[in-house]
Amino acid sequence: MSGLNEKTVKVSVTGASGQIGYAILFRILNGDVFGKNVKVDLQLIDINIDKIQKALHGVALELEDCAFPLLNNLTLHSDPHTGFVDTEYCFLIGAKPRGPGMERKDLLKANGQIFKIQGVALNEKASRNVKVVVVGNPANTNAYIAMMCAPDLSKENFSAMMRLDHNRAVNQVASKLDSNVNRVSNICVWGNHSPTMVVDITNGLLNGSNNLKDLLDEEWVEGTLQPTVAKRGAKIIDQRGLSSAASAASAAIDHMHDWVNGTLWTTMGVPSQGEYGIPEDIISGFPVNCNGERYSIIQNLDISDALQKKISISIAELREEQENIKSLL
């Protein structure tokens, strides 16, 4: 008979005081994540700015309030390497946003050093199976970063979430359909976690067996779906003021769950081998399956020439991405 003594595992979560960090923390406490019966050491990791520090304390605060039975021990950190000390399982959160004028390229500096600097601190701290999700934008070139500074650690063991765009994707498709989004499979999500992103329906099914492509017409796919998958962070700017916070954080408790757990087909952003011509190392959207362990990317699916030049264009976004912090590795 299982019981909450049964397993523990080391979680580290930086950005822990922000939106997305306070939207996850919770549902992991709550086993949405490990299960019900696996206890949670909890390591917070977030700025060292008083101001930054005050709120992660509060945080803390809130989580000890809600009595979680599966919180076996919360420590609080400025540092990542006391945050990464034998991590199992880490959410990359924290990451400077884009300010007034700021171009891509000098986003991608800034956070460039952030993720430098966690990458050292995994490859020093963490476990040697750690699995890190990259959740901080540009999530795929973050996650290159980090993963080039772990060089002790296995590329597989580091991700990027593509899981919001998948999400959003699937919910498209079965508002369509008239549908439950659990009827939903075998759509993927290809390239970077940006506008470029290519969202794919080829192999798609409703309830098991009935191909997408049979039941949606592809001016609505190209016409509607894409741009509205790829639009949508910024559509939820517009509307609330505010970034993408509870769905970023589900997407991530989505994306290690099945990482975790075991799932067939879903999207997630890991780094290429040469598949489908996507060069070696870029961290791009793939189909993968999951069985519990590692995950491993789907082979031999059929990519039209029509998708394959959509898919090449958000590879060419990603390789610009690179040479762009390439002076940081």
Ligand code: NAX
Given for the second form:
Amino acid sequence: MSGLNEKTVKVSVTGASGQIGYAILFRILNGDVFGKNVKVDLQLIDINIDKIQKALHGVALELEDCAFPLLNNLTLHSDPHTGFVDTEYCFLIGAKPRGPGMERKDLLKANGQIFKIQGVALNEKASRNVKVVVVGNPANTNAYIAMMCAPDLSKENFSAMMRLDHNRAVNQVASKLDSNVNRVSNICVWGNHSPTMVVDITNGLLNGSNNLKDLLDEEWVEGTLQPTVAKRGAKIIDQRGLSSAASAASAAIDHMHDWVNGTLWTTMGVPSQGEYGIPEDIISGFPVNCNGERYSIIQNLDISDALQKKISISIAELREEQENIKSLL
Ligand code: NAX
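Moving from the form predicted alone, what structure would you give for the form predicted in complex with this ligand?
Every component of the complex follows; first up is the chain already shown.
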């Protein structure tokens, strides 16, 4: 008896030969998202350039060499139309990096094209219940583009990764309070995955009952927590010489894990339906809970005027990004 049940899930990963791809695949096949008894059909996608496809084949050799019992089938692709066939869980990681002299809006357009093609391919080929998390930057707007290019899928199938920002905030708070991350809950990061993101501890708890607002002074929250989270990516590039990869992969694992298995409270970038005054279809960080099937935005939270003002700045940035890619849709 293998101990494995009959369930097999179909998972697609784009940008699979990149840094984050290299860090995430081994975790997926270790059972960190779907559990230790669920087999995985893994569809890896990267661009059609010899060097990159060769690297992808190299990654595949390593995956085979791990002898993961959960690996049911492994296929390699350069076309999302083949890589997304029947996919149920999709990690959209691949994106163009910002090149020298490239403006943010040029990057938006270049990556917008990628996510347009991928949205169309998901619309045609993916399972109707596919869960998509976009990691490739600018993640929120890329997720918006893919969502808008997949009109036959529910908008709820699409999300952007804000979990790295969330995890960074939780870690900072736990370490400030000399506690453990699993004792800190109900923190959220609103807005865009960019330096305008807004860390919100208003409803945060320590040990499930002590309000973070009573334990952390406002000066530290504003002057240390918020900028530390907002500038963490830049600090990692400065120190490591490369952008965050394993922590980003870990956050994507957490994001999908909680969406699939359920959670009482986390942050996901999901399309607004007008909640908290955020315009419809903007993909913003929201506090959500998940019941194992679907996520729900947590409703009726108190938002102070000061917090609302900061969220509005991040939402204005997202609207501007949408404006920049309007011609693609
Ligand atoms: P790498 O440059 O190491 O890898 C990117 C991979 O994507 C490459 O293998 C490339 O060939 C592939 N790719 C490019 N276009 C593609 C396409 N059309 N289809 C399939 N694959 C394609 O970058 P990496 O460090 O892995 O980062 C990937 C993305 O994640 C970047 O856009 C990065 O900015 C973003 N990040 C997002 C984070 C978040 O919190 N949302 C945090 C980490 C990371 O910065």
